[in-house]
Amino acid sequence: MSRNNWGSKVKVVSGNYALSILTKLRDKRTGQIEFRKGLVRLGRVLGLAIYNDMPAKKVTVETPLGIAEGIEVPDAENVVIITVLRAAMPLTEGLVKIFPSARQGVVSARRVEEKGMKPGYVFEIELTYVRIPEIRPEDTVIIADPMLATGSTIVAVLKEVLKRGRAKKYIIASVIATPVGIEKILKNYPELNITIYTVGIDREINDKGYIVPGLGDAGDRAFGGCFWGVGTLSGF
């Protein structure tokens, strides 16, 4: 599948201010501090962006003063959101102040670098703790990550979550992605409706399977060094 058959598969949210907040997390002498803060700031946009895509319906209230016409998002209060630890954690931190009734899960994953990256852009998948809330047909999932690189961890994380149910719609929420790691999910569960969603997309993966300029390990650059005692968990 090439860049030009993504289609709606993948929506890049753009505009100065998620663009100004990722501008800000690629410099590397922004500090733990305001790195966590800038991917929180970044799953509020990424959040809002999956919001206004969401079908809505119209409906009517009544005021004080009289009948006033609005809307629902009925698919805003079946939402799952699935935390791919570490790196994620300030992501979905942004992304709960939008939905704030999502159920939430966890998967700790970490990249077997010791091993190589194997070709066709591919790592095997340590999982170390699962916990996923029991998937329902109504139900939209957001699985935040703020890499999506070769894909690797992605795939892994979805044949997970499809174990506890099948739902309505799975979106990937990224800060930045690339090409490789777009089309290794799409290939991977064509069956599946999937849109990711992400504010940048960068082209290049060096030999080690990390994102070139991409921002860095962002899990290290959040939270500096290991964390947990379960050294890199997530993000390239």
Second form
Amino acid sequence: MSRNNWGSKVKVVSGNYALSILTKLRDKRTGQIEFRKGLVRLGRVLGLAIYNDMPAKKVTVETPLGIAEGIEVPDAENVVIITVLRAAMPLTEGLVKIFPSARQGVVSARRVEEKGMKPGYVFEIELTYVRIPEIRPEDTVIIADPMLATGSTIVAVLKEVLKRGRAKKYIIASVIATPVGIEKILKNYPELNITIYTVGIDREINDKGYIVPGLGDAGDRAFGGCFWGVGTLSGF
Ligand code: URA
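Starting from the form predicted alone above, please write out the structure of the form predicted in complex with uracil (URA).
Zooming out: every chain and molecule, the one shown earlier first.
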């Protein structure tokens, strides 16, 4: 599927507010706290875009002085947000401001970078912790992951999500996406009603699987670098 054929399956959230935050996130001089705040703000921006695309139902309400016409958005009450640890945590914080009644799940997913990226931009994904609530037919599932690079992580997370039931709609909430990642998701799940929301699309992925120019490692920039593995606690 070429970019022109993505149609309504990909929504690029534009406007000065979103783009100025993305620019700040991309800037290597932006420190950890500001970076994290930027992700929270973009979570809210993405949430608003998602909310505004949900179908609205006309209603009338009684004000203290008369009758007013208005709307309700029933789908907004049936949202499940899945946080892909750890980089998506601030993004989820913003999304929850828009969908306060969302049920939530978490998936700890790691690209096994030591084994390298295989042809077709494929990474082996290690899932170490999966807690996803039951998914109902009326649900909209939002998977939050700021960097949609190769798509390998989201394909693996969607596999887990589908084990919990079938939703009405699936949304990927990302900050930067690549054509490779978008197409991998759409190709792996053609039967699902999926829309990918993003603030920017970057074409290039380097040989380590990072988006170029991108913004670097979103998890490290938001939370500080770390080493992988389970530490040994002593003295307790
Ligand atoms: N994950 C990141 O944090 N950054 C990338 O560029 C790709 C994956």
